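Only one chain is included here, represented as structure tokens and corresponding to the form predicted alone.
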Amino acid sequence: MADDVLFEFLHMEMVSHVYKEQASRDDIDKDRITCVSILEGMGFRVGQGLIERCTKDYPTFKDDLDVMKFLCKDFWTSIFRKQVDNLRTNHQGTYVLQDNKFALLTQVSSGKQHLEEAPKYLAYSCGLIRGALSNLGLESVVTAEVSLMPSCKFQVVIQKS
């Protein structure tokens, strides 16, 4: 329980600091753009090495559908205590994962007034996404929309090289 507030704290810091540092500046939305890649970047090195830990005395998977229930089940459970709610896919490598009450977002407010704030809270998830799939051989591309606070929808596309 104290290491969730921990986090979330953390998570918010961290997405504080990044825009602060950033706010100095005189282009607005290309320090926007420039705080999401920060962000996200983060994430996605922090998803190399989460992944890792968590698959280490895991069997191989057989295909992209195998990593992404294990990413909804045991990789989300090891970062925010809970399963994925549903995960959907068209069977052409476009997966998307929705958590109704997505812990980053819950402490942010629980309704439409803080809508446009969201996306800021989301980048580094989608970066430890998009490195844990990187780091299990799959390159993607993770976006996230938010509709209803706290609830939220990343939307994997796997690239096929």
Given for the second form:
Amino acid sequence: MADDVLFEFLHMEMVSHVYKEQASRDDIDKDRITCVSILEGMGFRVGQGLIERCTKDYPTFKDDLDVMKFLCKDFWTSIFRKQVDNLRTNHQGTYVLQDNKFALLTQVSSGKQHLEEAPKYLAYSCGLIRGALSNLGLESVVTAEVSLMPSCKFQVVIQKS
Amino acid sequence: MEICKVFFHLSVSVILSPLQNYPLYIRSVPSQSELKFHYTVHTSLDVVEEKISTAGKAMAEQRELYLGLLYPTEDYKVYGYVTNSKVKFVIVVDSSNTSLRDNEIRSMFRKLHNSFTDVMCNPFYNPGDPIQSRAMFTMVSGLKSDKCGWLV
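Return one more block: the form predicted in complex with its partner chain, after the form predicted alone shown previously.
To see the whole picture, the full complex is given below, headed by that same chain.
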């Protein structure tokens, strides 16, 4: 019954817990940056394990674009029960994933209210994407932006080594 | 890539890491002549790399994770398998044990992959560390005893 939202509740509590912990310490200036990197780190490790499970029975990927498509369809569906709505690329290693109704933001607001709080709720998902890509052999930098909730865009830049 | 090597008396299994190709896990059934197996597996890595890179050019077909027989030497046969996360598995089997069919090797790799996925999802495991999971150890021992069962 409430199965669909279990993770969303957990995620909300996770975010507020991390911020509460940091607030109880002395160094206020570094708060925002540390919290975001803690959440991102959590997402990273989870992404690594998840992608291992998701790709277990999948044939090998042909190229980067194939990997990103898999991320947008199967991976996103298994976590957020829907696919990414739009994938754009410049074919030079930069990809933008747009989700018009991002599951972790739908309960926050559906407009411009609480816009400044939105990044907190996207850090974990950025880590998730980065962890998944890292285990597939692609080092990347993932950032997210929101202009109108609950729609958000994740920008993935693949690092060429 | 991390290589996890598991050596059995009849066969050796190896799991290799994605980036640096160091062994994540090595087991051999009778622990003698491990060094020789290490060497065999390292040389087989070249064949694995070659198979992965040539497969990349054949865009039309679906590629499987199972790589098949890498190369037979006079004593051993080496089989390879690579996951989507670029972790390589290698099994070295004694050539005298001819009763092992392709299907069995495939199922061994399946089990190895499943165990590896479980290890990966373990929150106490840091990716890149040597694998010390007891569940993996038990599974690998099971594989070995399966093969022993076929020995006539």
